[in-house]
Amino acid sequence: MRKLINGKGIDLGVCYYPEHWEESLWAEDLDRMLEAGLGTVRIGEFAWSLIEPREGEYTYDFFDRFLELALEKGMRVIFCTPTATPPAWLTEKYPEVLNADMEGNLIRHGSRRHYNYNSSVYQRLCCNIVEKSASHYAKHPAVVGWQLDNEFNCERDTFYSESDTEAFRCFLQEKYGTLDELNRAWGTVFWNQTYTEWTEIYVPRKTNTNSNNPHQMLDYYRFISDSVCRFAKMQADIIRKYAKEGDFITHNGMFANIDYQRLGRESLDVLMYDSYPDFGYELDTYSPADIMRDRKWSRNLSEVRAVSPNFGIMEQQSGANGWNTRMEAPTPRPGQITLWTIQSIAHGADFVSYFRWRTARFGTEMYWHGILDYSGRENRRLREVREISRKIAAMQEISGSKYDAKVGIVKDYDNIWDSQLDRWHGRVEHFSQKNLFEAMELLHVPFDFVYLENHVTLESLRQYEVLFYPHGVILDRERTALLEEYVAAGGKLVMGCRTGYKDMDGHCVADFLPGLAAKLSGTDVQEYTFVPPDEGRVMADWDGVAIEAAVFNDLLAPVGENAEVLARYTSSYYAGTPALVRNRFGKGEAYYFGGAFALDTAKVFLDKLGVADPWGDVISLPESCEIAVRRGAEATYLFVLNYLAQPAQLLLKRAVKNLWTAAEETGEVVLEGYGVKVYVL
């Protein structure tokens, strides 16, 4: 059984840098975390030269000592490989293994993450790397996980080094066999750039446009996610050779161009996340009118659910944002560190480990505050922890239960590449997401991502009632079938706008639109366009309601029998067209909307497919407060988590328990600012 995250418990942790300390130290600050109620911690994700000072010289005394004070005090250690940060000997050395910016320019030693994947020599001296630490620190008693390197694809997530070109040919090839099938699927008769030898393809350099072949991108950001992948993989190989059973395998992470579900299915046990909600309130990105705020991190942890059910949390928020050269960010409030550790829970998470335990008195992330200060002296952030691990002591029957939601978004990896560099896909897509996510929060709908890959199957959709797939501007057969599948079974799909666009090479369709998704949308899209910025906003009335068809307006019009019209546009000079059609499907709708989701038209759609507010005949409270809802075996657990600073008024419409007082609350209570609540229903 897995020694973390095992459906036995919720535990807390912190990171910790004993390198960055007087050895002198460490005792005292393993003690004082362990009366804190934290009972891991991580070591050595930027620690290479501590185990390898020179190539192919290695020495374990450091990590040696430090594991044996953990096991004498009773603290549990992840051990992380320390590929993150390449030492000076081996980029000065092997300056081949350093990443490049687009024009070639080499990203030199002196930060972090400075490497790129596709380097043999690099991947040679990372299984070195990889192979002395887990073959000599796995078997230590101490240790009962593994966290691959760090934060795959953080601070860059593009790679041009000559190593990647290289690599890119490769995976090019393997995809596509020949030249001339490439070719075809990169379109390179456009603007004569058809390719004679492999060695004529590199990874994307500058242009003369600065617009690279749409195509050649879309295969890109999927071989970086390869690559990344198979760098996960060459090390997770390794480590399962040595370690103990119930050890685990772990990553920290969700950073652009990776397929987490691959990554996680050849390479983790469960995947874990860094969570800063302080970004909420970042100096010089802060916005009044952002009403999510650090609200936002419920997006990011749902993100993380859709690969690890029950998953964790390696870095979370304890103190100021903050390098010194970017990212300030305010100390935590009273309240606010315990929300957001609830935050976590209430998503799924059952380890939540803190960074850090003491903040950095040198380097980058000297202003990246921890638990405590500088000096270390008991402090408010620490009585909160304290606090918090109460807290967490009465909370060990969740541990294991799921995040119950009767609402999904689905996505595909696909879909998100093609919409980074697709503009016209980019702008729906961004502002869909942005507001589905919020129509849900403001009416207290929980719902999960849902990701169209190979291993999705219909029973796994028809736990939902309502799917939104805004905008699957690129389709296939397989995920068309799914779909119709699910719609057939009773299951409500709901499309926007630009479906159906595109094949997987990324070609636009020569089929009538919506493409792939006209039989089961039953529309046909005969014109289409931005909407006119002259014009203000178009508007479509549905059943006496208006909503807005924001952005961007395909105009229907219904095909087949048991097709219906719900709404027409009432503005532009297409008003009367149709903007909504539903089409009856088997058991099931599948809706079509001619538009992106604003706000409150997401929130109409909730409203009138009956999912709006699916804890109300519980608990009416206000939009300043999250609902979130994990169900086990024998109790369903109801979080509210109020993100003001001002107390909130909940009224209980029926008697339910307090988790943590045992007593039962109902009628009027009262949640104060950054309050939490644990309900057993």
Ligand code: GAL
The other form holds:
Amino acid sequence: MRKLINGKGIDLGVCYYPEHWEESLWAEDLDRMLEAGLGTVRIGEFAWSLIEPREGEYTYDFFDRFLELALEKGMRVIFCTPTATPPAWLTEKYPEVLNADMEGNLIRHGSRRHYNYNSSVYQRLCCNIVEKSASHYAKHPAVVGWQLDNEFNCERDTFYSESDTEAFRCFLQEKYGTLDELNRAWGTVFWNQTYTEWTEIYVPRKTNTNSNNPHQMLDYYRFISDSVCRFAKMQADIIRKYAKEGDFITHNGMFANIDYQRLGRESLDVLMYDSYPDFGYELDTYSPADIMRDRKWSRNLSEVRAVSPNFGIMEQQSGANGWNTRMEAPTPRPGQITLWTIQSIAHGADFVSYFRWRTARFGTEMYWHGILDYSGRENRRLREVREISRKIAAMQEISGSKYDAKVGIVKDYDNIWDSQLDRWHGRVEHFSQKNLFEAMELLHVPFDFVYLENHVTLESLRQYEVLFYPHGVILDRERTALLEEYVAAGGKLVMGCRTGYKDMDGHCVADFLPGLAAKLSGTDVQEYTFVPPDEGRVMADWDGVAIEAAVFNDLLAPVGENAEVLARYTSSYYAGTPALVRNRFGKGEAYYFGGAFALDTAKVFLDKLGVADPWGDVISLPESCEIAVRRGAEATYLFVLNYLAQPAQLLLKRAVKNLWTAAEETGEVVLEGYGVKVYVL
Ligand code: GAL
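Here we have the form predicted on its own; I need the corresponding form predicted together with this ligand.
Once more the chain from above appears, this time first in line as the rest of the complex follows.
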């Protein structure tokens, strides 16, 4: 994938809906955007009817006029394919394009994303509108890039239409070849589910017990992702025929049931993300106990970075959240638009486009505020955006620099999807993912997500001193071999309970656990149990440090001369049994921990493995502030972000340059509430 958005500096932009406003406002709007430093607009993602108002009838003049004006003003344009919202004439004439719920009820026209990816009729009509749009608009000099659709799988990430069932059968035929093989992989002998014809197979349906066959479910998630990827590629292949040299293709994520690694590889030049940290303050879900609130978006941004090291933000929060039916959240407080913009950039964004210019006066999203309110009058948020533009102008040298992390959290889609459908897996996975992220944040450990897939090389893993693969329940030989190579070459790998107990079909292995990871971990799991609820917290002792072994416990024994017990359980009937084994493997070390990772446990691991607070010799700062680091060819940039309303006390242990003021700072420094600093090292 291409490294930079158009290869030039950090850009700001804004989402605009020319169809929502009187045409007489366009010129003034574009002038005001440019004056505020917003040089790119994204348009057209829901505007199918403006190009094809009736089947086979095309009208290009609306966007022609807009593009001409953009060109005249010097505004760059990201044009979208409008396939997220098929028009009423289309769904009325071809109801087979609609998605359905699990009971088979059609998802009707009247909102958005009501289509399914697999209807051949919809695919034909989409190819047609994409071909018409790209062949007409792509050559326009104002156009610099293309967005495919809008937020694949947003709002609804499961598909149960008849077209999906037909496509699911093809997907399975291709995967398994024979029904015998499918019956084996799905374990259909259990509860007499054996299939004798392909036509007996459906996407998951309502069943008694509300449980579908788990192996079918795993394939179903793989199938949804496959459907999205094929749908995206179908569009990207058309756009590539017409796009000018240098124009990019992107998509705005990220949502469930999509393998973004594949989507990116097959169809995109760069991945973008829609970042709405104000959800951290949503009225119905806000919890004062959640110390991460808007800071959680750093985790999402790290997910985007795992696909595109330098990515874009297509929609960055600039006003209050709110549909008229849900998702109410307060207006960003002074400083928060800046904080969230720099949060994106700190994590690798080289393009940030705000959502949206003017707040819609009608429709479901009339409370989802943009920079301007309904009247368009000058306001505090626009003043803050102007100020951000000045800051961005002074930090152009950062573009293209890479996020710097020595710790990785390993993931793969088979395990992500298995943890969605399997409660035993889900309990440990969600618990550990949350706590590992929080521990890294609180101990100021920049980290990356690292996806274990065919395209990952040993070289790319070796940049990490420590990898956590908290619950690699499903393992295959290739992934295990790569992890073995990583450790043998000197890496440290930490695995948690339940590793390796399933194969790629999601069957439990008949081997001794942790299955394929037995050799690498030097560990034998002799028994296992959920932490009994009446037991309280199960603890283990690691050289005098008490760590919790939460949620689930594997009772361990070391195997082989390189394996040693580092910690033993101190509670429950298995007190005295090993809870943590370290295996020296080649030049590195594999750790097998018998529990899921509680917050304090994760902190102890980071500390004992020597990766906590890696910038501690430069700065000390309170837990409430995040640090992020981008490394360029010439310099290293240290971002400090304060997510609280209260000022934070920083201690700079050596003189560093403030990127915005160019002044040297050292010693005690106060960072104001919601404040941000960027230091050049
Ligand atoms: C995004 C979407 C936008 C808008 C925004 C606010 O998910 O891409 O079209 O809906 O949220 O709801």
